[in-house]
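Here's a solo chain for you in structure tokens, the form predicted alone.
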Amino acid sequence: MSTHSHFVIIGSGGAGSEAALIIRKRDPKCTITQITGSKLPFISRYELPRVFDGVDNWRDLLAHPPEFYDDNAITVRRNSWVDHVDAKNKKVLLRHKEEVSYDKLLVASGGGGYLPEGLREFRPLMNGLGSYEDAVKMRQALPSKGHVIMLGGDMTGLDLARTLVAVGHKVTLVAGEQLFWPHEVEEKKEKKFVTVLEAMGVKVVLGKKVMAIRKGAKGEPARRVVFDDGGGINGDAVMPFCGLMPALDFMIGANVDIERGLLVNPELKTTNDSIWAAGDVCQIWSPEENSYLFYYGWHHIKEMGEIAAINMTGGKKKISTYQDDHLYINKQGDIDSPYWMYR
């Protein structure tokens, strides 16, 4: 009977994929299984704006070539959804009733786009950017020089906005509380960054509350955003960018602590000795800072996957409590952010 450890990773994004690679390097004989709802190999969401810049083959966006997984003996269970985790018996239960046993589990399921309660009823009239399929669908729906209305204004949305403007589309941002999230920007500086954003070609609407999203009237653009003062704007598509919500429903009842995310220590271990977490899904308690930390951005997420893997395989490494979270104006006079992959 084999005594090799079985590492199960929920999620195939930046944290999960990096962790799988590091685990394999540190434990050549172990078994590694990644479980993901995606139908495609790992494509970073930070790569998705490139779809609007002419990349029309998903293979050009892959973080690793398909043979990477075979070469590293990593089993990837695609199009598989976790129903819940039985931490007591160390099992992951899938929606199609299959059970996957583990010795050590990494939760790296990431986060989905957060939608404020007042906008949820209008979800069918909005476009998301959570996957390659979403990006392609959005690109196909946009006419030449189309008009995209963005709601909120987090850094993921602004990254897409600068790409859309660069390829000839019009972008109007109806700014909300999430403007520049996850950056925390002082009010005086926020005005300066808004001015720069408009100079980059993004029209910014301030002080308006969205009350409804409607289908456009006949002969008008496909969507209309209605404000609380009765006014509104027309556009070809509406996209919400209001921050992230950790994807954690399947961990409810797993006997691990959950705050705003899955609670972990600086070594990324949860309150269960066999479960770690990495990426957007977790919240880090830092004794040194006496506070909770969230780490965002592709390079931070990749680092978290590495640290979790080291500790899962017998090492001892803590994540740095410092995170560069400053919003910049670069030499070209444009907004720049450490949360963007291409700066």
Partner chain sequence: MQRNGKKATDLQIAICGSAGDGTIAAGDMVKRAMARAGYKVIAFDVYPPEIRGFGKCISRVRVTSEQVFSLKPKSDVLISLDDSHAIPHVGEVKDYGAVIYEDMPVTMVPEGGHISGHLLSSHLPYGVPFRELSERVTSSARSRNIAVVGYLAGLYGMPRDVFYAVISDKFKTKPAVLTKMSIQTFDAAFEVGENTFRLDEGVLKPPPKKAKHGELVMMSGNGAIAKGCMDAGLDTFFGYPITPATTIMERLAVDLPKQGKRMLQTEDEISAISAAIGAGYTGARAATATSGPGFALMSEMMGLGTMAEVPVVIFVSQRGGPSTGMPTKTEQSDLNIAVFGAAGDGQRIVLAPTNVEGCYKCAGKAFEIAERYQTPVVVLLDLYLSNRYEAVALPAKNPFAANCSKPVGKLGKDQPYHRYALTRDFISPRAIPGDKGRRHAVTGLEHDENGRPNDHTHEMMSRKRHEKLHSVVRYPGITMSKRFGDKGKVDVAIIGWGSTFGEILEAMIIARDEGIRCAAMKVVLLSPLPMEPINALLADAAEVLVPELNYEGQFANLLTGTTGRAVTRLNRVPGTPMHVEDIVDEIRRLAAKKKGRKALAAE
Given for the second form:
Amino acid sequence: MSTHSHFVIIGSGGAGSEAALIIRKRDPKCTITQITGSKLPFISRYELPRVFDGVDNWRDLLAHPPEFYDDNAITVRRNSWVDHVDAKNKKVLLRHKEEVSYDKLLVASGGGGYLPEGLREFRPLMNGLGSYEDAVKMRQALPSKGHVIMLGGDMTGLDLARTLVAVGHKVTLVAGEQLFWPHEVEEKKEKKFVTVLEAMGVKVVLGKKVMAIRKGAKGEPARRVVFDDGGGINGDAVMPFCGLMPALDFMIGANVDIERGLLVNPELKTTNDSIWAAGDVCQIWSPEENSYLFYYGWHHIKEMGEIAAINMTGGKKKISTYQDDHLYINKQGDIDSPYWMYR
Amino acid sequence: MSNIEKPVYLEEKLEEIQASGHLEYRSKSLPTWCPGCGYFSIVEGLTAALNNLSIDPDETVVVSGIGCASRFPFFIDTYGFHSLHGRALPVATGIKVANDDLSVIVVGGDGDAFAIGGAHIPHAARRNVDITYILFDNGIYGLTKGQTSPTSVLGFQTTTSPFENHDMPLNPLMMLLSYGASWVGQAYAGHPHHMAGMIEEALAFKGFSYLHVLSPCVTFDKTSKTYQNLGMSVRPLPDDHDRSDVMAAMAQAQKTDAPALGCYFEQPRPTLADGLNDIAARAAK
Amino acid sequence: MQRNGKKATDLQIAICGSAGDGTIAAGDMVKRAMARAGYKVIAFDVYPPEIRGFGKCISRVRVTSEQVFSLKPKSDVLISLDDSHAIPHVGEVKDYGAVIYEDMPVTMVPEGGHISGHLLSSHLPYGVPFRELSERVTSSARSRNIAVVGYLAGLYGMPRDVFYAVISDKFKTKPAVLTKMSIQTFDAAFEVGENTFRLDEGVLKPPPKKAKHGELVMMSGNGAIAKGCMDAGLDTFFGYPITPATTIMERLAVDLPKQGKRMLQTEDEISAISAAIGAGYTGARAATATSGPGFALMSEMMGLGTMAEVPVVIFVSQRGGPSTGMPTKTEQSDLNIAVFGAAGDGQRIVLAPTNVEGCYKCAGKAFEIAERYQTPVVVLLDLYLSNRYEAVALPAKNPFAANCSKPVGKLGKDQPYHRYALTRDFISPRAIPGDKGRRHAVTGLEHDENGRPNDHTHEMMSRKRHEKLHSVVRYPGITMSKRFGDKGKVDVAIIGWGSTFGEILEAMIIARDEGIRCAAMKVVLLSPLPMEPINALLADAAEVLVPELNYEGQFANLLTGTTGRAVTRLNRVPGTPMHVEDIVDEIRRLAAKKKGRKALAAE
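Having seen the form predicted alone, can you show the form predicted together with its partner chain?
Below: every chain and molecule of the assembly, starting with the one above.
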């Protein structure tokens, strides 16, 4: 198939990048534009912990070298934000007041780090890990043998925790509701995993609610996390790892159905015939569960990108909505997750 | 003024000339002009004027372009610059800008001034460069042996207008008046004493003075601006002519059939040097 | 001549916008500040050919710790003040370089009209709301260019104080509030830049220690000409506006009257040179400046200067030709007219500086030489050299001598003064108007020793006019030619003149780093040519390369004509400076050719 259509992909993460490549393979003459707020070409979130492991040039973390995009005629509009989507006129309006017309649109804007209500006011005192820049800032903030306090404990965080411990930092995990997110772990299994975590060198604080984050007193480490029981711990940095929130404010008013994510059918099409979605942003109809579900993890994301691309270019492929993503202990006795398979 | 009141005797005249001292201003080179050329009397007139005004020949530069008239600097004993065809005025301007103390006299013919050099006259005039421009107008190119010039009359036959000249002659006096020249006068080579007086007046004027001298070419013009024709047509400016009135001056300048002699217009105003000094004073602040 | 390699500072910034965006002014602030900080700076501005409106302006500034000789073909940073102009220049940003642009335009941008959609994948985008930043501080978008400079300075960690000084200097004649608001805008943007995570690979190390010989001054080629004129005691300047020489006249219009000296804008170029020769005749130091079309008009008067033996200096900033040609594009095609252009066979002196410092030197020395040899001296510049800026170390002591004219000695009683007296060095003692008892006339006619028209002296006087110039090749205090690179036998010698020599030198350094034995020679004195060093280099060289920005190879012709040696020409006329890489390619080709010959001989 070959058209002169303009495919616009919002997002340059795993789903968006995979979709762009598949679209190009299936339609050599079309125009492909990816739009991303990131300044850099695609770096997988799962690669970022390597920044703490001595990788100090972003070029070594890229999923594809820059030439890849030029060779495949994929325009990646970086440092650009979508203000809203005008589905009626098939236009994407960018924040810098430029309209980009599309024939087919794929929303693959992913998710931002979720922050529970009570923690939001302390955002300036926390370090995120949403981007390469965040990772470097975090590394620079951390003294040698520093102490990182993690809040929540989703799988990205745990991945980082392993790396930080391995390079000599101290990690304290204040476990919250999002511990092992997006895995859902039964309570009795949870204890086993926590034991393994502690064996890895991560100190786990259970059953405490974070009330506040403060700057450390003079002479003390830079941050203090205060608990509901009045106690607290000091650390050099505080990082929240409380799961992801779909990033799709800009889709409000675009005439598509939204619940928490963009609602799509198993072919990943939204309720608008020209708009598809893939990745952490979409909630897919699962006939098995009779509801819309999120599917996280690298291999899902990549698959979603591929399926959306196939369907956008005239193919017909459904995603397998059955999932078996369990947290487990591997042969070395370490905690492991299918979400880490990329490593 | 053409009235001769008493007979002139050669010996007496020679004594008078030698006693006057103006021969001091004459160079040892003999003019190369044709016998009878009006230009001889211009040399006489200028040397007499320099002498009368006691202008130091070491502080005087005569600048010319190219043409019969432009050989002038070789025949007068001052500093001289025989420059390029048409370019006497800008050269003189440069000399004057560089050294205000020098008296600068520009001489040239009608072709040099109004054909090739026409672009420079308005600017020398409007800037009011403190020089005296003596223009020898014979209405013909003499040095190249008789071709039409910008002041040749209609119907004039020359080697380059064998079927008669069809180009309207320029009116130099009108031009200079409209260019804003601050002193404009006309003389006739056939009236040397009057001309000497006019040269003296022009030299004494501070600012750009333009003296138009009607001067026959005895070799190549046998029909048009001859001594005979000019002598019969020239007249003095009316006694009541107001030299501060540019419109009156223009009215006189229009009467080309009967050229009037005398000072048409005079209006002192700041010179180029005054302007440049003012600029320097402002810049120094 | 080796470079420090990757560790040294080498950051080239291109600022692109419309006339009216303050593009050139922004570039100017950057280059002046960086020079003040002690970096080496070389810069070149490109103006629009349009008279008014929204033509494209580009200011390119290369900041280095080591001396460099040309701009790089690729910039490290592109700043867009107007995307429609900057988009075509995205390709000149190197891989992993930065593009800085307005992120909050005031009106809708047409689809495809924003620069963020045109970057190459390796470019790093920095979208900044410059307009908002500027309006927040000054309630006006007019200081947007200062915000751009502030952001750049913050992003690359440039020292702030030098920018404060440059901004204060820039607005010193304006109300104080302007300086204050400009510095506030600068600071606000600096902080944004400082807090921006830098991802591009531009290198700006802390400034090197201040040079011992004193402050470096940022100067354009034309600015250095004007400065050289002033330091040499120029008395009068006459000019007629013409791109790209006008800025010389504009500078002197300010500086000359301050010294009680005089500048006159004449009615045309003929008057300009005529007046300059008139002034030169009086003993004043006089000059004019022009470009190709004006220079063509001047050639007759230069002939008079040669014949009448009047000193005058003519600065010629070359642009694309023939005829009106390309007024805002650079070229080196007026060498022929400079060396040969006039009636008759009168040799004249032609100097061509190769960099901004050379402009200063040549300008000042041109007056000494014109006076000493009583003849017109042409100083050949080109648009690229006239408009480019370099950080120049000016000598602490004025290097130019005042009166170099050969004086008239005491004359015996009844011994007449002869303006064109024949002497051993063929230079006649010179009197000027006002000198007592030295009255004479000068003329464009052939003349005798006394200046009287005379055709019989032509043979003798022609010899005088030519012979007197020979010793100029040894004129003290100015480099007439200089050899760089390998000594002794070389595979390739590159000989060049004018602004292109910067690219030649860069190319030679690259070729030597690659192991090619080569040498480069700049020839500053283009007429009469310094034959001795040229012949020595030619004797050392297996191959000779002459790169120049003209179609005919005018300098190559001159070299071949005077030495009989065939040379390889590299001619380009794109209207822009030559590419270093083009020269390097040609050096490589010639070096390989030589190697091939050797191999053949060995067989």
